[in-house]
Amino acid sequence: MTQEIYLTGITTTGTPHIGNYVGAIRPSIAASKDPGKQNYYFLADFHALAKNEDPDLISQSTLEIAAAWLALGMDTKNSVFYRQSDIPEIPELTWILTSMTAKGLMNRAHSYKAAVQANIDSDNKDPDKGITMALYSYPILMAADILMFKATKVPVGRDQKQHVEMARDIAQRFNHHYGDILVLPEPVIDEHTAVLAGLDGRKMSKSYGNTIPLFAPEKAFRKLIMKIKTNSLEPGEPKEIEGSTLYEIYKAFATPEETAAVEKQYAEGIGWGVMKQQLFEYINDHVAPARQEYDRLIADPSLVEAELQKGAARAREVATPYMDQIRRAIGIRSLGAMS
């Protein structure tokens, strides 16, 4: 049997918050561990252009979730860590598969479609105002990346499915013209996966402006978490679990006993600041020797850069010569070599 291989892409715009931790680091970081299966987790680095146009805040994204990743385990042993920008093939093969894409296929991107829709609904002229190409042929990088080390799994959210499934269309499409060269993957969608709300109550997201970081000194942690929205109850009365933002990220954290506790204490009516300081010191009590590891690698990104160049060299001995196959067969070829 064919050992499966998963593939996962992480963007690097802004400072890891535990909604990303609870959602997508810490099922990452166990599965780098597991032996029965082949993992690549690359930083998207060339994707952050298409939302952010500033250099600085990529740079330090980019060095802000590597060492995060780092600190917390990854095992960079058994799967491959690198840096999408430093994979060659991968731009290369962009081009590639976007002279076999359809235009009517990026029509039908969510994130353009959506673009479009808020166009109209300001009631611009143009439909196309603001967007660019990098948004546009958003899916056709994405598919790059996944198709470049021949992933036949890729987790991802349910928002996510449809840039797999345009992956597989225009894969497809190249091995109609050119033979089964290309891999068809496919999306794991984990319905399990952990939404925290942030601060305010709404989705914990960057773009809310209500994360709170994973590494932030603990002084700034615990303030953060007390500034977590809760209702008017006071201490002695019941309070449900139910929409309590509180009680979700500490169950995301928690052991299922522990998570029954909280409970009981909930229906006893803890006050909202003693739940507060509860769940800041569990929290932080848990982070605190990967923000320690944090902190010396953000002290020495020599360190992260040096790791992200072992996973290229790893990333590249796979990339380099698929890419010589594949433009063997679309007919990019030493003029010596006819076949």
Contents of the next structure:
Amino acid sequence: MTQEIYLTGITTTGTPHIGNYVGAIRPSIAASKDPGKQNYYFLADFHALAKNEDPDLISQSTLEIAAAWLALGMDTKNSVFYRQSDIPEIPELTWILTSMTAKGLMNRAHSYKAAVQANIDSDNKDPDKGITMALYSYPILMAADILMFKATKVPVGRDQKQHVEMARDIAQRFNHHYGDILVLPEPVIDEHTAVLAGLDGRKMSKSYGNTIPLFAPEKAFRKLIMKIKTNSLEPGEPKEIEGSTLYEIYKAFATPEETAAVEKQYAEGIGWGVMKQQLFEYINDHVAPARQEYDRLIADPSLVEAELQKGAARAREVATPYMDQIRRAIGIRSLGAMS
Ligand code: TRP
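Switch from the form predicted alone to the form predicted together with ligand TRP and give that structure.
All chains and molecules follow, beginning with the one already shown.
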């Protein structure tokens, strides 16, 4: 059996928060160290353009996300860690795939349909109001990310599953037309990864403004944890773990034994203030060493840049010859040369 190739992208539109950490960063970093796995991780900064038009935010987010992944121990020897925009073959492949993509397929993308629906719901005359071609063709760029490296497994959140399926459809159509060149990917959805609630109890997400940045300075970090919503039960009154954001976050970081101890404290009526302080201390201890490394990297972005350049060189060792093969197959060839 051929070896599986794992690939996943992170859109650079925000500051990494503890929800990203438990849901995506932590499992990816663990996988990056697995010598039995071939992994590609990249910063999807071209994708970020479809969501955000603030240049400083895009570059700051690229730095913060790269620094966070490196500080947390991403193994850049065993896996390839790079920035999408450093690989010119990706936009090149995007265009080639665009010519193999049915417009109707893009019409069916959930994210595009949701944007159209939002326009209809707010009685806009133009259902495509505010929708860029980047948003519309987003899945084709994503298909190029995946197909460029012959990825067979693509770990993503549920919301991205359809995009991976579209990459597969596009690859199939390409192969049908040009021969067996692209590798068909499969989405991998981990049903067990924790989804954290944010400060207000809704899912922790940048779009709700309820996040706790993973590497907020200690004081700010504590302040945010003190803001997490609880109910009004007094100290001494037994509390439910179900629906308790404090409990959920604790559990996402702690061992099963430590979690069981907190369950007991809940039953015994731990006060919310005490629980918050306990949660703060626990996570703070957990992230403090990486935070120090993160601060060092943020203060010297050239260190991060150097890592990304190394990653890009390795990625292009794969992308450049493969792109040559793809070009020849589609008839973009040096004249006079043999196919
Ligand atoms: N679209 C993905 C997201 O928003 C990020 C992404 C871009 C990606 N390219 C990818 C994920 C390729 C997996 C594979 O989460």
